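Here we start with a single chain on its own, the form predicted alone, put down as structure tokens.
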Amino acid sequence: MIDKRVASCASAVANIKDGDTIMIGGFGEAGSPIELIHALIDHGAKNLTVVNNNTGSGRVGLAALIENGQVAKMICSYPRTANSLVFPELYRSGKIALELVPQGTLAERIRAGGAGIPAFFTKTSVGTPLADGKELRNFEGENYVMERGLKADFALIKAKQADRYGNLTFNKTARNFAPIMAMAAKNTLVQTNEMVELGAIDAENVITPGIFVNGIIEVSKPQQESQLVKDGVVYLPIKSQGAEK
């Protein structure tokens, strides 16, 4: 019997080791798998590459596991938003790096790596810095630039609904790139808002299936970032805070 349900945040992500490629769903706060990154905050594998939109707000989420010391590389598209406290300082004092990607660019990578496709071509930053050192070719008279698809050790991402066989559904934009995230990791961890039995999810609603999904926890009343932010919460490691959560 197929059953991808995991006792906790904590068991799914014991396996993320130091110096592994994690790829976090999320456009801001909308599909962010807070409590996920909260469990991998705790677990402590550090020297990690972390693809994401940008680099978190406030003092949780993803900005706590940076802040943390847990990230070597960030590889995004909005390293700095209203809310980002901790990425660009680390940043300035050089001690975490930072390959910015397009947001088209860095979805389409995403996605090339999880069809198998290992580079493709774009106009997308031709003529820019951030074609630097990057192979340029002509077609049709234009010049694209060659972009690599992106592919991760692990994938966390937040789905509205899920089946214990990992056949999932997103809450409107907040699927935003959890789909291409877990096509592209080789293992593809998530929190869902609600469990429901095989079969409830039509087939033709299925957005990611459970191909693609190897744990499931069900988290039925996630943290906004939003609000932590609002209230000014710092999400420190279990260790640090005297008690388990």
Given for the second form:
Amino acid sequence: MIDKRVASCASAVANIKDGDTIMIGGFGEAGSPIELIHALIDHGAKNLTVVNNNTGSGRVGLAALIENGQVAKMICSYPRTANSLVFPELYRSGKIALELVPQGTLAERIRAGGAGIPAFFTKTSVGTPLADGKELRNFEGENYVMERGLKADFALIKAKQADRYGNLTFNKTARNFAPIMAMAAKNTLVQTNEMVELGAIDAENVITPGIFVNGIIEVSKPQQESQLVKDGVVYLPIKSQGAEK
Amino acid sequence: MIDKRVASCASAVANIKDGDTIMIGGFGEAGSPIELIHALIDHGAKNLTVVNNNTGSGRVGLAALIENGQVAKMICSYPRTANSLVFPELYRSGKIALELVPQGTLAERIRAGGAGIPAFFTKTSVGTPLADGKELRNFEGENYVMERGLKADFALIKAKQADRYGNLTFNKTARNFAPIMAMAAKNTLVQTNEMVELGAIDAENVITPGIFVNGIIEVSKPQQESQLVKDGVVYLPIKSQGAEK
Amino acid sequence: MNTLATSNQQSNRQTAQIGWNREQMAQRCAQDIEDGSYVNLGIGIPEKVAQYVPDGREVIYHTENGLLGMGNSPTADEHDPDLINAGKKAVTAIPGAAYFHHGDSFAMIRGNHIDVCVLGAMQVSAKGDLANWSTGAVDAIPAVGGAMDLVAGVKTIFIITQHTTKTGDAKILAECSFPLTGQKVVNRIYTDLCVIDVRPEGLMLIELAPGISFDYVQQRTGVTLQSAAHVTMNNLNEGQK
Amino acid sequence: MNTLATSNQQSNRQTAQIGWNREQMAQRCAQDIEDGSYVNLGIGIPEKVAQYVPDGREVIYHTENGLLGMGNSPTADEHDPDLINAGKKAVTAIPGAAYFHHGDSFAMIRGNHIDVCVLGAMQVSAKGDLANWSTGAVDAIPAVGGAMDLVAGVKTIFIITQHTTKTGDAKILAECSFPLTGQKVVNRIYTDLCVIDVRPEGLMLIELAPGISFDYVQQRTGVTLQSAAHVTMNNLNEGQK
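To complete the pair, please output the form predicted in complex with another copy of the chain; the form predicted alone was given just before.
Next comes the full complex, and the chain you just saw is listed first.
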């Protein structure tokens, strides 16, 4: 029997290893799998390469993962956002690496990684510093830059509904990078607002088919990043929290 | 006001010109826009390059378009099917050209054409005659072949529901090539089983967003290719039909 | 004479207030967006363009984070943190909207399916090169977002920008000194002073804000402008619609 | 002696009937498909594999024309010409199925997401090269479908084939003479006579059909086989499940 449900966020992320590449869904807070990220902070895996459009905000979620020293390198398109405090400081002090990728090239590299395409050509970034060192090629009189597919060991994403096969739907623009990251990762871990019976998601309306999903945990009342930031919450790993008591 | 409905199948295809490249949706009869194809036969444009997974069956639809001498070249993955009579004969007598493309490479070339990707690398066909003359390249110890994006002047596709913006849904496996062909063609013409009001298709469940659609005609009771073949129907262009009377 | 001098000084101090204001720049740009266009609006003044689409035109807004058919700001009741635009502001979706993932969203952009993109600029060159993502400063955190994809993929690129920097430096130049967002990508520039077309033969001033002269614009521009035979002075309303 | 000779002749004439039949070949292959696998089945004998998945295993079938979760043949009531498999036969969809377009479907294949693909073969080489799309005949209409994508992208490729051609020619060879579908792609071969693993060191016979000897198989094979230390004779049932 196929049942991809796991017991907890902690068990979902248990197999993540030091040095792994982790894709994390979300565009700003929309679609950010905050409970899975917090479980990864508790887990403690270090020297991670993280792929996300941004670098988190405040001192929760992705920003807290970075602040906890677990991220060696970010691959993203826009590391500066409102309330982004942690990344800029570490970046300026040389404690974290950055691979800056245009947003659409980032999306296409992830999609290519998931679709078995090792490289493709795009017009994006031709003639800019972000094309430096990359192969240029002319097709029908236009210049294009070669970009490489991007894969990951794990993807952490947030869904609206999931069934035990791993079929997923998303909520509005929280969909963003999740479906392509699910394709590009060897192991895709999903926190879903709701678990539903097989067949409850119309086969026509499945956004991510279960073949791209490995583990699912229901988080029916996920925390909202912006609210946590507003409340001044600082996420500390459970071990540290315990140590402080 | 945006209203992509057109008055008839004939007016939908009226701007197709001799020498155009036409993508036609469908995998066998599932998703074949048979009324639009018949309108193209009546229209009479010649010297077409047609992209379709197959070459039609019997003497209706795509097979009739080929039989009517309008197709100079087929780009497809599987030109032989049950009841495929017309293409084999013309091919053997050298009256039609064939570019044979593996089915997944065909799909990806169409998707690339629609996504602004002029070329990409795939493992498919490496070491086979279908890679002859194509650029090979090694990435991380594996060989890949470079394939080019494929665009078209027109796409003819069949949808289940459409609204006036051109948002589309499809029926089951009749979806097949339609969404990617809609992306790859400068002009995408749709026959839909049903026109619906704006908003009737949930924004989460739109398969082809209207941005990829140019003209829509409602064909509420489309003919079924297999039934026509069974009934021995031969589609003749309206002019010829008229001439015979 | 004393009075005149004072008046001139005042006029200089008020340079930022003459010409079109931000609302009018957006309004002027909106006039050039055709009925039925698919449009992507950048953050800042470009966002305002949506408020000034002339009556009778239906325009569909794309936001690169996965929505076609973006509507107005939500009411408190409508607010959903999962429904935001590329600037991460809360938005709504119109009837006939569609959601999609980032791969599909940038396929629309890269594949030349979006008709118009309106962006801000740090610098624009006479060839239509755009710099709007980095000053190249060593200690800056580089951040590019979707700007490079938009200028490479969208059919028509409109720029809305103040004609000069806050310190009075020209932003329209022979060559950009900042790192480029894209080469030869800009089609038209809307500033507080004028409208300029980027043409193969160079920059062509096609319209002036009321009370602004060609020479006034040329003095604040880092490259020689040409002037269309009949430059009109477009007297927009006060930014209301 | 006369009787024996007759018996031998009869045995020779019945060569096609000895070993496993088509149902048993499918049944044998099905034993090697693990619980939870995503599986794509080619046209012909491979299609039968779905009928023999051992009890307690749940397997999800992918058909490259856009469906994950393909079910059985439809009843007359269920029949929908828009719901077909890659062989263009009518099928059904199970609860938990998903439809998608061809681009996404072959992303699953090319991206190594499908666990197992079972295909027929014209020829298989000792290195695991497969030829199953063309005899290379000059007057043939070439047709490849999704075979090259499947062998290039699916993690494990199983071949089900008669051990020899109808005229008795070997199909398992040192090198394929027909145009290839893919190089070094086959993992295991199920024939009417035996099961053969494709290993880096060559072809390894790992199982024999009841009453079949290693020599009998070797005589009908165009390349030297190795034999696993303990070749079992797998006595499948009559093809019922």
